[in-house]
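Given next, in structure tokens, is a single chain: the form predicted alone.
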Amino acid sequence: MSSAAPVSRSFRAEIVENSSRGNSFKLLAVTPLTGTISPEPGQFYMLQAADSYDPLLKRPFSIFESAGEQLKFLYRIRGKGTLSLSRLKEGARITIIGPLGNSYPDPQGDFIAVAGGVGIASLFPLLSKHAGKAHLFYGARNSDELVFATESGTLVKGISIATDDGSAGEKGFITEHLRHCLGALPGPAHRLPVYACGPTPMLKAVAQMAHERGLSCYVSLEEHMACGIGACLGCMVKTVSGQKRVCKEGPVFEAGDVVW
């Protein structure tokens, strides 16, 4: 009896879209040239950031969408790697490793999602998979950085927006708005599990808020990664059970396990 060959997590892919989404964000869509493993919400990929070896190291990106044969990644241009990636054109071929890391545990019913800036990239597939189940709290520095807010709004029960400068939604941090709204959510909604991705100060605040209310809370952490497969130990974080690798034991952690 013959058996199918195992699908490799390292593969080549062709860029079919690398388009701007606001001033500093881009959406990259690729078509793998070989079979791939289907990702789960919260997992990530290591992407070659150029069609050369400069920069040498791949960069980690959350899976934003897996549609048909395409994989999509939402990223912000903020360094040499992402700048190089932003310059790649349709038809360019790059090497990718993934899906990597763990995923968000499936919510058993309604849940609260908290996204800060490009953190929406990690939560978007969770909102898609559980459409109509989430209350989304989405914060950014200004309206230009609220990428895919409209599309996200179609996937959730309700969306609350806050910006630091007040150019969209409530003025202030999204965590302040979340704290205010948690007590006002109807019925048992104040007991819903929380899923969050964004800047570390935001995650810390969300984790503290969840702890105070006895809510289960899962956070997706961002760290610099060199290998993405747990070999280089470059993405260690401190947890209550010792040092753990964000790329291997994460990127999703129970918020109470992280030593903030």
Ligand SMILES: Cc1cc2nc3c(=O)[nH]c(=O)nc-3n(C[C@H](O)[C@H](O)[C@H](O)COP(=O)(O)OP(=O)(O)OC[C@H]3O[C@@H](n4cnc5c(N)ncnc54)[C@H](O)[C@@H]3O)c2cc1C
Contents of the next structure:
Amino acid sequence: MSSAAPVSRSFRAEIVENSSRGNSFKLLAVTPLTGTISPEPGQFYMLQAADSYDPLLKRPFSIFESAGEQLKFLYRIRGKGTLSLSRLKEGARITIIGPLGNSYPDPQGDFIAVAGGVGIASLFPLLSKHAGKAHLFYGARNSDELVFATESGTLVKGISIATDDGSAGEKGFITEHLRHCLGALPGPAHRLPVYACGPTPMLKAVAQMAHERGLSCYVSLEEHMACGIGACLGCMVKTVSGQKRVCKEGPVFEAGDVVW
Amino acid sequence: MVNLSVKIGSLALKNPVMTASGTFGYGEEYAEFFDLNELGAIVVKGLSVTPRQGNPTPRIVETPAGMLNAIGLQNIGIKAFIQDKLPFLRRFATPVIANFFGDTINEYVRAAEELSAAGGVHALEMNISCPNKQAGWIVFGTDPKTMEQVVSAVRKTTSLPLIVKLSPNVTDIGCMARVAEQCGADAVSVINTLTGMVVDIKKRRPVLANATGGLSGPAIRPIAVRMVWEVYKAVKIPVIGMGGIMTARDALEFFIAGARAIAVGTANFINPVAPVEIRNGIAEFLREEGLSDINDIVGSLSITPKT
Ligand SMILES: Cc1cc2nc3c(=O)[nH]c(=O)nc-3n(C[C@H](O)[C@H](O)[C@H](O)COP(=O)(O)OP(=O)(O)OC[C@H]3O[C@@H](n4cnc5c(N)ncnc54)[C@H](O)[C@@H]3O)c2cc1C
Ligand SMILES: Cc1cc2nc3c(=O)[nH]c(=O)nc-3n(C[C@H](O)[C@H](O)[C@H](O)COP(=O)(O)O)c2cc1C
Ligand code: FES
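Switching conditions: you have the form predicted alone, so give me the form predicted in complex with this ligand.
Let's see the whole complex now, leading with the same chain.
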């Protein structure tokens, strides 16, 4: 009796790149050692953070890019897990589970993308899949945390940037900027669907704005996860139709579904 | 050929590797990773008569080599389990063990009744780590008197093999195991999670919304092994060992300390195929040691000093 399916969502991979982007971000590229399933924009993977049992749990990261055999992740160093991930060298091997969760529904035409900080990691594959279709609103704390802004800029129709300290783009929250621009967007722009990923307060503000204007709005949520596959019930979010698992029924939710 | 089959009361298992309740959902999520026929038994997420919403998030926080969870016994309720989940589980030639709980003795009895009548449930595992709401906040599993009442009441209700899952949050777990045995339990599970807390030092608040949670994972393994050994010495009924088992090596410690079967919990989150790897590793170890039967190493621990 064989137990392993030929293509499994649980696989080993070799690190081919783990390079710095600014002070606190890194880009991780891995080559899976066995066949894998192709990811869709918005899906995520659970990455083993350390060889030892501390940290024990895998960490969730959005797919940033999947090019040929390679999978790329953009991550911000925050705590123990991402710190030990940041120390892994080329040639090291890790175990990964994924792709997991649902994905962004395909926009039919132009759309608005709102990225807060590392939220750009989740939206980047959507921007490239629908190149030239997005108006991107990208906010970060400062210019150093504004990673892949140039690359994102080449994938979109237009890009607006804001930083909390004004070191790049407008000064202030990207949501204030979005509010200002929504009225000014040309033609039927006020009916464009909105896709957002970033800190919860930002998502809440975006959801509110979309609701007020009757725009459809999709948000990618974060919760602490243990399994990432729907078994532990650790990652619940309240929705109008009851509790849902961010890792399984999400991470992408219709903003109107979420009880903020 | 190595014999891996074991018996838990009247329940025959083709191998001694089960899944720990609450770490395997109702099996569906893991069926994508391996054939559930490879398991000794599937223990499902704890069930109650009425569905439960559980606790607010965050419900999970990591600790050194472990995790704290405060899921709050969220579950779909027994009716939905029987209707929506059991048909899927019936497709496998692997026994299903239903883990269940209640806030009152009456709720335990009703749960046991409904699960016994379902068809396709092969054994019951009672989780007695919840507070008895009728007797104030005495936890069923930490007070021998309340435990006796609830286990006896459930025993009268069901003819299915009855496993009592002991709480480790007691001073003498051997004593609690004896109570379970005297009340007619067919086996005991050792251990459930240990109560713990993690503090956010900046906010001066507990990280978990529920303040405290249950500690699981490799961090608790030495405690679990010790408790399995104490329980093994205290009772004649089979012991199912669990607590931080990540590999076959870990599992073997439990068998040697006295476990007749083991359950894989937190490891499922880290490696979805852990139970299969553990089962294969156990067989390999037995072959290497020239042993032909898993039952031969159960309780083989020697504590006489080496001379
Ligand atoms: C679906 C999903 C996709 C994600 N994609 C990315 C990504 O592409 N790039 C990226 O940099 N990060 C992403 N994250 C967040 C990332 O998982 C956390 O930053 C990481 O787990 C932190 O681990 P750590 O051990 O370094 O931090 P810890 O030491 O565990 O914690 C440090 C800080 O991070 C917070 N934190 C821990 N885990 C999570 C979590 N799962 N969600 C939110 N906050 C958390 C803690 O509360 C704490 O404030 C994603 C999260 C989810 C749920
Ligand atoms: C997320 C989570 C949920 C759990 N839910 C239950 C439950 O519903 N009923 C129960 O008896 N035990 C529950 N447990 C306890 C486990 O079944 C097991 O006894 C414990 O985690 C120790 O094993 P481990 O260290 O291998 O995880 C849960 C554990 C975890 C981590
Ligand atoms: S992380 Fe386990 S259910 Fe979502």
